[in-house]
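Take a look at this single chain in structure tokens; it is the form predicted alone.
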Amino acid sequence: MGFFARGIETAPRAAIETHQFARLRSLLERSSLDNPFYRTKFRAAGLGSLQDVIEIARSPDRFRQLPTSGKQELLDDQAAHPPHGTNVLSPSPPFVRQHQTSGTTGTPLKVWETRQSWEWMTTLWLYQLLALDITPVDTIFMAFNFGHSLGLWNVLDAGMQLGALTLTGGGLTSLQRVDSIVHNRATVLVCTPSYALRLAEVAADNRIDIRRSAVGTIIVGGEPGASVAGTRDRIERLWGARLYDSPGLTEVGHIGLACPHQGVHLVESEFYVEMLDPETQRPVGPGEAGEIVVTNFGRPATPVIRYRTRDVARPVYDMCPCGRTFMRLEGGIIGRSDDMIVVRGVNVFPSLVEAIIRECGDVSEYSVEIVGTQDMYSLRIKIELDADCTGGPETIRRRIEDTFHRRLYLKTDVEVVPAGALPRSGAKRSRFVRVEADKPSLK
């Protein structure tokens, strides 16, 4: 079992917090003096002097007096002050890279990197690779298009720093990626959960037994699903490999670290993380669902301070069997606070829908239409069946409908569609589509 920085990864909670607040004070001091965006926010919050700002980073309760920030706020700032916005140290440092968020929730947010922040981003992936004992004898395959999104760019640098052969799948079709994985004897696959399923499907369609490949470790991120037991089990069964959920956000950094026990830790040496009730903004207790609010330490030229990620998870603080004392997320990312819908009085996250569908088995792909208005939603689910499903279409359809009713007291409309009818993608995507109540089902 490997560590990047064993001392801090296994430190007592009090020592981790001391480390974090020392870095917070340094970040706040610099941002108060030289970052117009945060200097304005601090003053609006009544923190007029540098000493006021530094003193706020003395305890969690005091730090919460700072206002939060959000994606739309940063987008508006970039639109008003192109191209960088005002969340940049003054004078502006030399930037060496520019990436952006995927745009799946709206206008992409641009992210600017200095050489130092890019090295920090690579370090975050070194935490991950070393945690899973990736070594120079491994071959890493990145099933990623290498476009403007940040995605897996830093995996390339981290893998090479480890001395591992690191292969990119940019510009290749899914079948070409499968061929490259098999012929280059890749031992580690990095992609999204849905694309791991897609690659296994392409392999089967072309009579390639992907379970006989050398892949033993699959690291996924970019979308929910990997911590859903049914999805994880399905991917592991199709590949004959272990699956690890390693979350991150373009605007924050690669915040997650999957350990050998398949726990999802947060890299608290490089981030200060608050778990807050999305409505009240008060801290939640261990095991309670809260929104992840993040301050990052490694991008001082363009930081995010008390950034509302909208991701929801349940924090656990006791020591993990892997020996780490970093906070871990029980069940990974549950969903997004802005993705939750109320269906006939029941709070429903996409991850819960996926968990129920996967639990029922025999489903190779699915999509969900959220039908109705804000006042009354219903779920319309389309499924494709496994080629070797254990029951007929009507049996499986009724099984899923009955399970939703038993678990959530919800009536759902499940439709079995032909194999290949539902969309696939290698990119970050959502299987959930909102449909107005008077519109017909999407075809």
Second form
Protein chains: 2
Amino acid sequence: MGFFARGIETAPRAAIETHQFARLRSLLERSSLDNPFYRTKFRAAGLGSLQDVIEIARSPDRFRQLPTSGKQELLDDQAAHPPHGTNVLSPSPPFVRQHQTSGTTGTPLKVWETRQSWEWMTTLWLYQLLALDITPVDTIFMAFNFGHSLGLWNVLDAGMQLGALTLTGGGLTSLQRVDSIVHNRATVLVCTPSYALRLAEVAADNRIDIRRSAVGTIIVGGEPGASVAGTRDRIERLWGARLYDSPGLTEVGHIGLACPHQGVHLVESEFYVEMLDPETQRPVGPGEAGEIVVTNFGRPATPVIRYRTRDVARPVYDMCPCGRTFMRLEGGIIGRSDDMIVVRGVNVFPSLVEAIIRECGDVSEYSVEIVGTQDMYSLRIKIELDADCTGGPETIRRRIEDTFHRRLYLKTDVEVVPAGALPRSGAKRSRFVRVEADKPSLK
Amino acid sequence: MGFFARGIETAPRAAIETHQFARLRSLLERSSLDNPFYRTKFRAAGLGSLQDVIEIARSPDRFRQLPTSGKQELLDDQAAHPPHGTNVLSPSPPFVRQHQTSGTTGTPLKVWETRQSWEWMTTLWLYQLLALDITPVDTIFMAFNFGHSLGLWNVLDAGMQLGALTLTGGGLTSLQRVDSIVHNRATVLVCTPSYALRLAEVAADNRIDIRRSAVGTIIVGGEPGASVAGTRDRIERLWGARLYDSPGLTEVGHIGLACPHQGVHLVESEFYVEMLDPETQRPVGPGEAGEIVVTNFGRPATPVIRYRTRDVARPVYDMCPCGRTFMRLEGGIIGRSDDMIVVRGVNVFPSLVEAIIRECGDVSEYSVEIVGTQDMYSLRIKIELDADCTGGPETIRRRIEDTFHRRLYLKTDVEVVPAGALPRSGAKRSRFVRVEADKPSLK
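Alt. form predicted in complex with a further copy of the same chain, vs. the form predicted alone above:
Full assembly next; the chain just shown is listed first.
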């Protein structure tokens, strides 16, 4: 079982925190002096002097006095001060790369990398690949196009640094990708969960038995699917491989680290992570759902400090069977704080909706419209049936409606559509759409 | 004016040759021992012992006793011994990347890189970028998709190593690329000559004045166009930028180095280059057209030794105004030995045909069918007219037919087609097609 930096990955929590606060202090000092965006924010919060900032970086409680920052703030700042915004050290070292967020929620946020931060981004993937024992005997296939999204460019560099044959599946059809995976005897597949399903579907349509391919490890991110038991089981069964969920955010860096026990850790040596109640902004306890709020250490020229990711998860701090003491997310990322629906006082995330659909079985693809009326929500669900499903459409339709009602007291309206009718995509996307603008507050 | 390795780039020819033969000897020794493909070839040529091989690596004359190798041989070998073929050192270090030739002439040849050879490939582009004084203040835009073709992946690494902002224009439409070039204030554009024309066309269609963009340097490869004066002038005029031709071959490495005087040098510190008559295989003199035959030093695990590139050029050995003593190709790559047409004893290459069409003016795009009958050839040319052309279709049609007849005694049949009727592509492609299988030998 491999480690990138065993010492810190298995250190007692106090030692991790000492490491984090040393890095935090140096980051905050620099940002309060040379970063106009954070300097302004700090001053507005009454932290005018360097001494104030040093004091802040002494403990988790004091650090929480700093304001959080959010995507919209950074977007507004980039719009007002193109192209970089003011979240740039001055003078800044030269930038060598530029990427942007996927923009599913509006204007994309641009991120720039220096040579140093690019190496750091690669390091984050080295943590991940080494944890899964990827070695030079492996062949990694990256099933995605190399475009604007930062996503997996760093996997490429990390794979090469490890000495693994690292194949870039850009500019190919899904069938060509399946062929390449089979013929090159790829052992590791990197993609999104929905694209892992899509590739399996294309293989089956072309009578290619991908269970017999050499792929034994699938690393996914970009969507919550991998942490949903039903989806995970489905992908693992179709591929005859183990699935690992390794989440990252363009604007933050690749924060996730899936361990051999399929736990999702956060790389606490490279990020300071707070888990906060999205409403009250207070820390949640172990096992409670909280929003991940991040400060990253490896992009000092354009850092995020107390950045609200909107991703919600349940932190656990026990030692993992893998030996890591890095915070673990029970069940991975369970949803977005933006996507949370409150149904009779219960927080419902899309991942829970997905879990119920998968649990009902016999569904190959689905989409959900969330319809809000007064304080109630109902779901309009479209499903495609498995080619080898056991019941008739009407049976499956009823089963899903009944299960939602039984489990969540939620009214659903399920429609069976022909196979292939729902959109598929290799890029990350949501199967959930909200309808009716005139709906109650979603928070 | 920058250099990557000024000492060798400006060394006297004798010093270059001493450097080359030292590297040749070490390559040949290793290949004759541990590379089954070349060991077999060397033995078949009567070079059975290590001593024989050492003797061979003493002078250009002796070295010519080694057999040449060709693409078909390597392809057959890969087909017989998949996936690598036998041209692999044994034991081989791990490969980290795999690419393939563009396959316009049949099955693609696969090439593998080790970490070391990948670094070498990046080095070749550092020679190029430094020669054109690219620095961290530059922004490089690569207008192509990051797919199977090796092409410009190395530009990315080299650009980043230099500290320049290096933008990967994958997964974008041509208009989005134009927008990105303008908005990111790219100073350097890397693409194929025909795609530089295409981007200019798209910009004009959308009323974007790319002459006013920050692009001052365009580096192209993959097609002969850049060394054709008419095409070069057209691209330079449309973009208000200088054009540099920097040829490379997937199976060999990036052999070309365009200098500020727009001369096309070969990187003789990293390749041993022979210029041979395609028929007789004897060295051609300065200024004479010969086929480029290459031995590369930086891929010792999968080298090419005396590899016939099929590219034809005229070597010149005088010192260039840029200070380099590396062999210069007068007029760049003038054609492929495969594409050579002998008309009344005169070797005609597609580049000459293109030059004549461009010289006639008023043509925005063209395609050529080469029709062979007995010992004679005629050309069927389709042209699209410039939006701002001065003469009528009939005038331009006649002008081209007359010019071909006057210059080459060649019969042509010119047809004017509507704007946009001819195919465009970002990938390298030929505007030339041969028709009628029952034609005389083309050699």
